[in-house]
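One chain comes next, on its own, written as structure tokens: the form predicted on its own.
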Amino acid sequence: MTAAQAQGSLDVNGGSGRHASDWNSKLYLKFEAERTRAARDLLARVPYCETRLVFDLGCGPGNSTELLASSFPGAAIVGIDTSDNMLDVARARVPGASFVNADIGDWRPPEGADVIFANASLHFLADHRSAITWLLHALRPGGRLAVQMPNNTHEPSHAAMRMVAADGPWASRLLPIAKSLTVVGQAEEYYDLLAPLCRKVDIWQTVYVHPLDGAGDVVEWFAGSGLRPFLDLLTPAETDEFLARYRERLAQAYPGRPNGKVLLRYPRIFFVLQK
């Protein structure tokens, strides 16, 4: 069975002419309401204050940038992302903001930022703990760093990724990726790390439960996000086979409810730090 048979030919790269390493904004935004919910919850804990400069790290297609622009009218809003596809959508969506194509692992903000917002982006970095500390240093006194990271390493969705990566002709390429993926820690670890560096730490965890239309939707969710490091190393034919095997495992891990939906558990950790 191919992914085309299983899912109606899922296009993970936004068109055959798009470079494989770029993101597919259309696929990502299929679950815009669910993805933006976490950004709203994070922003709700950033106290309103006079704000002149806001950075949105890993801004994607601009759904979080749009929230920031509405919350901080008059401030300069700058979105940072590496995906040309995502940035094109973000520029059209939030024309009053500025956008920069840069890797947030290498990029450094100018000193004096009022708010740095990192919604579901820092966990892609090899050393997100160090990144948090240098982002704090870039804030003005009293400024806020707001971070949300998925904490789903042990969820069935991610266990299935690792199992499929290890069980196929691509194993030699994908196993190093599986072993190098960032493990997001627990709240106690981040509190102990960050409390000495901040005036205030507001930290919490949430487990969202998203009703989706079957295992195919779970595949599409992660093909637009967490599967990217794996899919970037596969040929189109291998991508089809990988996704078909992944879907089969998900169908076992996420049984259908009486109404036909499946429930995707999605743990996330949040913190808002005041310098």
The other form holds:
There are 2 protein chains.
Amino acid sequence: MTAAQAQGSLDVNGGSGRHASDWNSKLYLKFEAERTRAARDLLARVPYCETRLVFDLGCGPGNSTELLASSFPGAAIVGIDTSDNMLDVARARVPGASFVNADIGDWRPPEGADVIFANASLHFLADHRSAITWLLHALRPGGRLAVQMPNNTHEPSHAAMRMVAADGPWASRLLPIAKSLTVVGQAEEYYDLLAPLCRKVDIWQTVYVHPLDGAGDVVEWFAGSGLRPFLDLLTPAETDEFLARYRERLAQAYPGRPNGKVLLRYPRIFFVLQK
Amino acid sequence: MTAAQAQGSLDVNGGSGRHASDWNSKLYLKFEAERTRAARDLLARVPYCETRLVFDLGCGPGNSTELLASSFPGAAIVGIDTSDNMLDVARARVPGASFVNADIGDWRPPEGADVIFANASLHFLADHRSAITWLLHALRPGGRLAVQMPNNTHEPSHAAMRMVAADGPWASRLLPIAKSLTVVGQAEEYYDLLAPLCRKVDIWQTVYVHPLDGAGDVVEWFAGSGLRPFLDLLTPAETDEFLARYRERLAQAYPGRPNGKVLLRYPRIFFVLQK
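Having gone through the form predicted on its own, I am curious about the other one (the form predicted together with another copy of the chain); can you provide its structure?
To see the whole picture, the full complex is given below, headed by that same chain.
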């Protein structure tokens, strides 16, 4: 048991003991319905095509892979992720799919893929714009690239992350992280980049409004995803302190509604590209 | 042929000669795929329930009614609209459904409806908040109310409408209209209003990004919908002048992309309520 667990605080690394900074699939899946909804909405807009080979980039615990497997029943489905913890869960969940431990920043799909699906993963890359163009290149003509990226840099959740990072004993370690995080662009920018490369570009942005049980839930949501680059650089004691300060700021930024819930606005940008 | 048609300009009233200010189903359906997409996205989030009776409020030319008929094959589907022109098109399109000419501001559903669907219609009412609460009241326990409203008051398209209305020989007629148009609220406001009245509230907002062929298409889009309260008060010659000025402002607000298209951002708010 880690110090953090002994204090009853969040076990942000999954407690597997295998890899200190591996993803925690259990924490990630606490909000499974909410997180999977974006994957579902993205997939609903992928136009039908003859499909033999599908890649799920950043497949995590396999929630998106499972959707792909049921939408493309005859196709080979390959999930790619860097987290062994996530891949173990994904393999158990979608036994018919294959999974590869690889970093989607380095990995290149074989040419001729029919569908490449990247739900909430490309924004972790240093240069997601280039990634989109080389993924398009790998698709067969007529193939589809479907991308969803969280677009919450300007949300209170992320302003609070940056403020806590900048104002603590960890500031010198965390500020470079805060500055390096991807700022997702405007729809018009992606349209101008992608329209010359595809037959069809479908772009939209959705702000989901998730009723959660309180500021603590918002902490857990991001501890399972967006806070990871920060928490990776902290000791267990610092992690506790960071999360306590983060929670305090969130409690102000997300006031309780009359029924006691808080509403987490979560903007996400989507593209479905047809080569 | 009207004066406007003779000049090759937009026939905003459908040219049926039946009713000067009736809706023009042809103009409305020029952007059918784009307009129907919101109805499809709304319907996709309506959870399954035993359904015998479905109302489609503001059914227009039946594009949403057709979706409802294929999603609820055993149910009676009733479309409600005030436009005879729209209802004629809807009847031909969805022969299995029933249609009623009624104003959804006055009309009350019988108690016990299973699904009430209001796609891009409630915002035309003076008080859509009250309408939502009485529609909920009419649903059977466990029934669903699905609502989508355009939320573009603050978009350049609507700022331009107001500016043209305020700056012309028609200002004294059109300004009261501009001031009376519904401003759709924030998700949080609707959540607070609706959560105490339902078992489940699902709220989200989507900004669709529609590539159109130019500012002229944006004019046509709104001439078929949001401009109608303004155009209803203008003579044919004024209509031409109004639309020319509107087009000029839109050409500035929606600059051509490198491929010659313009991108119309179209925000829409959605609720699916489960009683």
